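First comes one chain, alone, set out as structure tokens in the form predicted alone.
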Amino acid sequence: MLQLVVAGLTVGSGYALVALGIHIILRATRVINFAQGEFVVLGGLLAYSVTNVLHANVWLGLVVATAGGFAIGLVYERFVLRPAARGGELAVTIVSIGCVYVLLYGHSLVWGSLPLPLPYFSGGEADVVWRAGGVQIAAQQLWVLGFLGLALGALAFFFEGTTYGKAIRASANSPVGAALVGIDVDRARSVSVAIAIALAAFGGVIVGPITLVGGAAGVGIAIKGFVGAVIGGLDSPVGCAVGGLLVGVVEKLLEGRLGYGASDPIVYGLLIVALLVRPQGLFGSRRAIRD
């Protein structure tokens, strides 16, 4: 059982990482982004394009993809939620729906839409794998988790220790009073979506060698990232990556108890369940925050 735990906190970094980018653009627009699923497939494949391409090391594919998805992350909000925006709340999320398969087939025109392999961080095609207690610990999954600690570190520390982030976190909150202050709004959410999509890259890079990338796994990761953050708790930061995690825990040890076939189902019923019995999820507050 052990074993499955260690699996399922290192895919369930991955969606805490995509529940992570749900709450921030969610704080910054009131919409789900669903798209967020493709973009960690996305940055995936900008990393798989670094090392076969350019023949270089993960390492730099895991920056060009982490800044690559910011990037995109900028004309995701420009060019297409900002537009939309003007329609209200439900046009932007049917774009966001629309936008999955937009990315699906457009990656699957580029990359082909087999899965392919990354680099392990360790070097080399082969990962360095450690036992102990009868567990078997590879170098990769440790990266994972260190990785997820580092972005966790990172965001608090802009948000809650920059001038910058307590003005995105000020427009968010309040838009017409960040505005009357001279904060421009429309920037900040640009920022907002930008970071989100670059950590959404930045997972796809991370959990890439153990699970490769591409194919048409974005759909689910999406979903199962939202179910993390439902779990947890969607305006809570915290709450969003500790339920990333549990959902992923939970995954693998369904799959190592019923199958595979049988995860999928279950995990998804815990959305229902979380929203019957706790709506507000295990960190959030009663009190929602609505327009």
The other form holds:
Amino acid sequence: MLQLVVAGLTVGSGYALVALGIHIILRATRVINFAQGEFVVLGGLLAYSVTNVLHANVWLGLVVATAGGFAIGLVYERFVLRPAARGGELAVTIVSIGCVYVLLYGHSLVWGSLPLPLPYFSGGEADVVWRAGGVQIAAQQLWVLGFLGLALGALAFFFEGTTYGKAIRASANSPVGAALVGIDVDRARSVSVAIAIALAAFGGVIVGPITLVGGAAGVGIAIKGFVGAVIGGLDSPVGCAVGGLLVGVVEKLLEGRLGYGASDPIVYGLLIVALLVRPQGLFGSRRAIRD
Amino acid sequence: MSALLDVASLDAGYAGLGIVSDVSLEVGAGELVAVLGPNGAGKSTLLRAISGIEATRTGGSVRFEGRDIGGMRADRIAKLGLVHVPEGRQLFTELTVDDNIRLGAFGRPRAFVERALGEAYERFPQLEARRTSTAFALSGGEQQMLAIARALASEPKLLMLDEPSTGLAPRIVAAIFETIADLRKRGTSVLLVEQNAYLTLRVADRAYVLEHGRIVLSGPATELANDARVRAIYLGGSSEE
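Please show me the structure of the same protein in the form predicted in complex with the partner chain, now that we have looked at it in the form predicted alone.
What follows is the entire complex, opening with the chain shown before.
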């Protein structure tokens, strides 16, 4: 049981980062970006190229994937989301779903359609495993949780503690007010999207050594991240992180009893239950439902 | 010597819908100029077309310190020192009072921002007591003070206020007008749009009357206050006073 919880928190970290990315993009553009899962995959694949093609170490892979995610995010906002926004919010949502397939097939053209391995952060062919009280914990699982904590801390510092982070929040809160105090709202929006995509790519690299990278995993990751965001509260960053982790844990617990893959319908069922029972999410405010 | 703000034959509106037509007005350095007019006359549209938010300019020109700012992005215009407190205030309701004021001085050095914060609280001690609450939690009067404080944080050369007295209790309205009169005394130029003609003409140097998107009357505030038409429509039997 505890074993499954640990495994759940590990995959859940990926969902949490996706959920946070969805939250950040939703705040900035009022649109749910369903392509978020594909950027997780892309991050993992970029890191694969760095480690297995260029034979550099995984840390460089992590840096390249995260920075690459940020740059791709800028391009994605400027040349995909922003032009689509002229057609309204629904148009952008549909475009983001279209991007899922463009990226999915784009990835398989470059990297093939089979999942690829990423090296463990601690090095070696097999990961280091500790046993404590009947529970096995792999080093990579600790890396994942540690890096999730690091990412959450960095985000909190940026959005709560820096002037530009606050300017981004202000731009989401009142774009007109932000423009009137001299904030370049378009730029704030691109930076938000870039941060969200960088987070997704970062997530792909840290979870990648456990889950493998590439293939068609992106759609499932995006939907589970979205379910996590709804359960936790789309308008609450803390809620998104907790919701993502929760989805991971529920998924692994169910898989433990029902077998691999059987958990998906129940996880998606959770979405419906959450919307019926507490539509604002665990940490969300009621005001968010209106928006 | 050209005026600080020089609007010439301005036509403006929204997506093909013309609201303001052929409006010319000037605000000189240190002047407090008012635009009066009934609801729907186009007063807010006029300010929006000047500051570059929402409304679009379809003809004429807007010059600030001699520079053509028609078509310039709103954030660039704000950076030039022309700051607009819009209708509905557009505060950052999810951020604290402190952060709202600090962002008013966005892009300035830290020392400038901290000094602006101190000055804002000196001007509005009521806000200092609520510095860590969100703007959402403030009363209407406090929100208006915060909107003005945020705009003043960048030390604008020209402040444009859109109906700062709307929806506020008379005591608060008096305090807001005191603030406006004080700004003028300290040399900040103000373009004030109002429905409260009585108080406005008491603090303004000059005023324009806007009706159906056109300027129908203009002159020194004292003259307009005695004008028969203005008295009849805005000062006389008006139920707003």
